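Take a look at this single chain, the form predicted on its own, given in structure tokens.
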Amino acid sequence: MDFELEQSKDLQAFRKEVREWIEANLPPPISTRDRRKETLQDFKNAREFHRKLGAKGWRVPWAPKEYGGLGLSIEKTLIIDEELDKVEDTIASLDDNGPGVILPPILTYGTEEQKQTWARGIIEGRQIWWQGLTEPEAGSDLASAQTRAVPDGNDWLISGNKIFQGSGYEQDMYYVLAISHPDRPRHHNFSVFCFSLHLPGVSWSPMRLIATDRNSVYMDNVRVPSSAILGQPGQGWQVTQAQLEVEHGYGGAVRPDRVVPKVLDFMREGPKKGGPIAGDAVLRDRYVDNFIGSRVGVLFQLRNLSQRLNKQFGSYEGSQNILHDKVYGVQQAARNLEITGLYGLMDDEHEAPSYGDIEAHQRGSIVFTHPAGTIEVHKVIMARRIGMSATRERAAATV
């Protein structure tokens, strides 16, 4: 099956077009491979690489003009993502949650204000955004967050302590569910409040993990202004939910698997450069499984971003893609192992397979089955929207 998208004329100058910008524009590769020990330097050369992109327009192309972005085709979109992506290796990453999910609930429930403060800011590249939801006792539970803001005059007063944030050298602006409405029932008693990380009563401390680094964050009387509030008060659930149907895989960013090729470089190549192990029949039917799950993964990626791009209501779709993406995943990294052995596990980055991306894959793999819900978390909300449950619910609406 050809997965690639039908390249007319205009199609293919536009690729050219992107390609020789990224090239003309691209910053030093990054000084290691080993995301865990990106210098300052690394991370600020990607940092201006993305207002570049912003400048341009390509950071989010499929934006409206009137905030920054291009209002560009899906065909389009698509080219710009996978020229992207075969540069990926070589810059820092921004760990940005704006671009991804915070972006559709902006452009959904904010003001105009707040879109072209906000929303443009993401889209130009000039913000980066954490997203506080989930805290020590509230992850797939998120209904269970205990972060409160109080009102104080014409402002609020926001305490509490959310985990997992994101990582990297800079951070702009955090988007924090809240309790607003302790008197209310539970999914209407709480606000989504943004506002800078850099307020007083605001700080973190760095979490150590097995995948990668984080933050916990801690507010202590962060004072905000009412104007902070994205939607409504007393409508954070909601507003939180248009940015969750993103976040689950509904129409986010198409990424094919940049782990699978190269396992198979490795096969071809074999340990140590010791000869290939291709010729393994049994190790060949594994990647195979892995090879065709990937790709899977990219159709059920590329139809939801066309259904949310061409504004079509979803449904079941982000939870299935996600659902797939975990359950594979954690297959995926079984067979890599089958296939690599001991090597898979190597991470010095100039000795091991793929400068230690395998190794990285394996540690990401044993995570992955919690953010963005668990894997039970994502049946229940299929079973609910298909009709296999007692209780039935609707997908919230988003960009």
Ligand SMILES: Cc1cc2nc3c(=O)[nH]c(=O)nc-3n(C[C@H](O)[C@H](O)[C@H](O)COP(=O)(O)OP(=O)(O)OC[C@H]3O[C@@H](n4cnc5c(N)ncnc54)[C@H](O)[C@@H]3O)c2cc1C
The other form holds:
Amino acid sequence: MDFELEQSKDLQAFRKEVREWIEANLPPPISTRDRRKETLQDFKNAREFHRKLGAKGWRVPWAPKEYGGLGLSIEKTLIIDEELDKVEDTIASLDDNGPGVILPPILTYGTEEQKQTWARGIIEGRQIWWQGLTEPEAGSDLASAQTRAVPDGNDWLISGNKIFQGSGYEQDMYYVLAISHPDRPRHHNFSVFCFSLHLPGVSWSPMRLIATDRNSVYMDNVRVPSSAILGQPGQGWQVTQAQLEVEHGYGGAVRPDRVVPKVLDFMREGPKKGGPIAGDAVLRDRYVDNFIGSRVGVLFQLRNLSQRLNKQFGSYEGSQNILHDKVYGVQQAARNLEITGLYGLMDDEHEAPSYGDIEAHQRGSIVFTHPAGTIEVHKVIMARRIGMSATRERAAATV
Ligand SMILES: Cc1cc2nc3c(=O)[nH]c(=O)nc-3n(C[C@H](O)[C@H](O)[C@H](O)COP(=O)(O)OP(=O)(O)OC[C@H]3O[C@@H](n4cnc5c(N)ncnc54)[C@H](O)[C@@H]3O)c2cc1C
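The structure above corresponds to the form predicted on its own; please provide the structure of the form predicted together with the ligand.
Every component of the complex follows; first up is the chain already shown.
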């Protein structure tokens, strides 16, 4: 079965245009291959590149034209994704939750004015957003969130503590789930508020995780106008489901696994380039398992993106996709270690194979079983949606 995009003349010409544009606009490569050491200048270069990408309409190419996108087809969206993926190793990360997870609820529930300011800001690459859901007592059980929004005239005063929040050198906007209607039952008591992260009363301190940095954010009577509410007051749970549906794997970007080819390079070159180990039957077997796992992941991503852009309502597919990535990621790390031995634990970007990317994957594979819902949570969601659970659940409306 051939899953490659159909190479019509039009698509071939489009790929060439994208490739040439990226080549002409790509910032200087990051000063370090160790993601933990990216500099402010690396970040600023990446930010500028995203602004250019946004101005071109290619940051969220499928997004509607009236908000700064181009309404491009799935084929063209995929081509842009594929070409950007090829240069991702050379660009710093913005850690921006905007295009992937905040945009869908804004497009689904926002007023025209909110779409023109917030959605456009994301699509054009002018705003970096943090996503404020998780709290010290509310991770998997998000409905236990305690952040409060208290009405004060035409304004609201927001107080609370969110954890595992974004990182990076610069940030602009915050998307916060808060209890606005404490007398209403669970799930009907929330609103979503969007506001500047630089308002008085907002502060944060670093959380250093083994794989990445996050922040703990504190809100102390942060004053926001009623126009900061996304959706209706009290509709926050529903609004957030529009976001989680996509965050849970229902049709985001299509990103082939980046470590699998690097491990193949290691096998071909051998430790310290001292001769191939690819002939070892056991290691080859481990590698093939990883190769298959990564291809299955891409097929789930392709199916989900296609369903989403063709407006076919998803069900269990998002969780199936992300569950595969998480479970496979942990298995993959164990197999990589079998293949590379201690070389897979070297993190010196000058000495380690693939600049330490295999080691970074070792650290990340465990941590990344948590964000966007844990393995157990996704099993629960799938069980509910395929009718294996006493509780039945349907997918939330989203774009
Ligand atoms: C790198 C990273 C980035 C993140 N980014 C963000 C972000 O940008 N914004 C944000 O708001 N949050 C973010 N998070 C938080 C993330 O969403 C939470 O970590 C996640 O929801 C899990 O919550 P928790 O860590 O509190 O684990 P807990 O909910 O305390 O779970 C602990 C363990 O218990 C299991 N468990 C919990 N409930 C059940 C159950 N009912 N049945 C079976 N098992 C269960 C879980 O699966 C898990 O293994 C991020 C986390 C990480 C690690």
